[in-house]
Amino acid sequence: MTTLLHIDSSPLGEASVTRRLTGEFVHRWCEAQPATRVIRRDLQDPPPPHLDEAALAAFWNPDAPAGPDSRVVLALSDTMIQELEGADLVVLGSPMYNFTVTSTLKAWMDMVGRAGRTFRYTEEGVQGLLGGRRAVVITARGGFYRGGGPTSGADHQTALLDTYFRFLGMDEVMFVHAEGQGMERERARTEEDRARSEIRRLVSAGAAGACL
């Protein structure tokens, strides 16, 4: 049985076109997989909290948190941490703010982020602990960044994600990007309808076994 991290990081609720294409996934996942195991993370209800210097104590000391406020947020980056070590598959929506990801999902790759949890140091350097895991990331992007394009060297969002879950020890990670989102309507509904299409060969391919 397959268990799969969906998460969301639009605040557009339904306008959004990366909550609209990551619950297409999961869906036609699901449909492909029924024995499927869903965790679902929204990172609008609640947003996670930015990390204080309280926070950033306890997490390198765990057994001696600072305080009850910190306590929480120690308990939901040992949650949150919790849903990644469960899933074999993380679906993430990311939006593109201001050529890179929501200040809610920064938010939560700095709470999940934790030495000795998800990552470690070593003599020959750092190790991701959560190796056999596979990433699928859903972009929405107003302009245009793929092919090496004029602007593609302004695409910070792509780099970073795909450094953040390499960094984690996730050696598969993939992207599905629908751009042009702010262009005429047409256009946008032209990239939409690709990136569906990505989303099928994504899913066929990981429900008839192979990697996706």
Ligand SMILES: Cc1cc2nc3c(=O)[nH]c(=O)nc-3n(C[C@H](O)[C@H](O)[C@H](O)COP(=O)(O)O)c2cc1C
Given for the second form:
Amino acid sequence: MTTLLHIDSSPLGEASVTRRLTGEFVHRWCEAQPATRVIRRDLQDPPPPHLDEAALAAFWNPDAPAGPDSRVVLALSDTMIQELEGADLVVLGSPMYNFTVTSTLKAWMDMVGRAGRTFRYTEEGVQGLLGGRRAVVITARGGFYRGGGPTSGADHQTALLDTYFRFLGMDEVMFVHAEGQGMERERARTEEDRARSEIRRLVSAGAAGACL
Ligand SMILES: Cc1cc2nc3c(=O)[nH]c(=O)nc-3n(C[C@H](O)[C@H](O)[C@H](O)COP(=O)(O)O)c2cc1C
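Switch over from the form predicted alone to the form predicted together with the named molecule, please.
Following is the full complex, with the preceding chain placed first.
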């Protein structure tokens, strides 16, 4: 049985492109592999807190968190890490905001990237502790960044998420981009359809047990 962790980070509801596309991925995946268990994490409901002094004190000394605020943040961080640990496949929706991820998603990354829990420092360097897991990141952007065009250097979202998940030890990190969402309607829809085709391809490969 596969356990799939479905994460969304767009503040928009039905109007969100990434929410539509992660929903499509999860729906098709579960159709192809009905034994899948889905864990849901909506980063808008509620948004993870930004790290503060109390949170960091709790992360660095989890056996003796100082005060109720630290305990609350530590418990949330532990829960979100357990969701990742329990998953074989992470499906993440990530809107591009100001050339990178939303602050909500960044707050989640800060909550789950914890030394001693999801990665550790060794004599040989950093070791990610989430091996054996795969991630599919579905992005939406107003403009175009792929294909080495003039704006490709401004995509600070793909490299960040790829580096981050690999840093945590994940074996495979795949991206589906729905670009051009700020363009005229027809163009935006064509690009969303292109992303849907890519999702169908990934789901079929996964259902066949191949690399996604
Ligand atoms: C605050 C904000 C910042 C944005 N920044 C960028 C950007 O830097 N580059 C870009 O191509 N699109 C940008 N966009 C457009 C979004 O990436 C696009 O609308 C995308 O569809 C959002 O994903 P969602 O529909 O799932 O919410 C921005 C949109 C908002 C609201």
